[in-house]
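Only one chain is shown below, in structure tokens, and it's the form predicted on its own.
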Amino acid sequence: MDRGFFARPTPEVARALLGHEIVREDPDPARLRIVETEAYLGPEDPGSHATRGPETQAGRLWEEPGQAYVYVCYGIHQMLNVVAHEPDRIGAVLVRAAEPVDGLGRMQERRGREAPTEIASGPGRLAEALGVTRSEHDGVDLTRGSLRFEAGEEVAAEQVAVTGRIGLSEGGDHLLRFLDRDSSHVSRSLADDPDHGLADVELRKR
């Protein structure tokens, strides 16, 4: 996928990534189909790391689209984002969940032999399944190389749910979470999260 794909409004990229794939070739081949994402914007977005300013690790959000922004959540979980924004804007997309396509056995080893639907059903699980770490992958170019995005089949509009973001003390009500409503690999389904599901219903009424 070329850099131009990511040089668009962040929410547009987050929605468009559904159905495309994230691939790691080295040291163990793995391929996953993306089924859930969240968009994070500039300093005006209370849920975004951009509120910390460009002089922190979050300064990556100001940089060239298409590169990885990997941070550690709660001192444990690696979180894989891709920088995505228009020129002179700020933002990144968190890859929240994905469906294994290839390399399931190795991903199960990394994750502890979980069921396929649980291997990457959350951003920390996804990064662990792929072996993604801040020390190795923060700042790498995700349009090429051994860890990259590849084109798949984009999810049809009627299959996309749009909800509030998950796990935020501020900005969780922003409708910036996108998921394949038919996937059993998402981190939290609409049925399990009725409040966020209502947000999707209201959005579709507009």
Given for the second form:
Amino acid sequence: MDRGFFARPTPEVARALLGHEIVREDPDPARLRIVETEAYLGPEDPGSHATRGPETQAGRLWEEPGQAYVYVCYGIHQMLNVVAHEPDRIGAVLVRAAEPVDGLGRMQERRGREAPTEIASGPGRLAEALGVTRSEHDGVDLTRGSLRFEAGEEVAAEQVAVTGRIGLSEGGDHLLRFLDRDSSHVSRSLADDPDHGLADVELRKR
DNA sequence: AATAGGATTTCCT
DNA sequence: GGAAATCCTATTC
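Go ahead and give the structure of the form predicted together with the DNA, now that the form predicted on its own is out.
All chains and molecules follow, beginning with the one already shown.
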């Protein structure tokens, strides 16, 4: 995926990433198909780290699209985001879940579980499966290099759902979580979100 | 099946 | 010192 892909409105990038792949070459190859993402906007979004301001680690959200923003959540889990926004704007997309395509064996080892649906069905799980850490990967260019996005097959409009974001104390009601409604590799099923919609319909309302 | 509690780092008050 | 964009295990129904 080239830089231009990420230099668009953040929710649009979150939706567009579904179906594409996140790959890692070093130290061993892994490839997963992205099935769930969330958009985090600028300081006007109460759920976004941007509320912490540009002088904090979240200052990454102000920088050039296409680079990784990796932080630690609850002291344990690494969260992989990609900076994504229009010029002079702010935001990033959290990669929340993906389906193993290649390199399953090594990912099973890192995760300590067998079932393919438990390899990367959650942001902390996904980072662990790929071996992504804040110290190693925060700020790396995800358009090229060992850890990067690669073009896969785009998910059809009628197959992409939007829901509120997960795990937020504030701003969770915004419809900014995007998922492949047919995938069994998501972090939580659509049925658990009474208030969901069709992604492209919601995006058009802006 | 559902829920409760523990793990344990990083950043900011 | 406390909160944080979570996950796993154990315990209970």
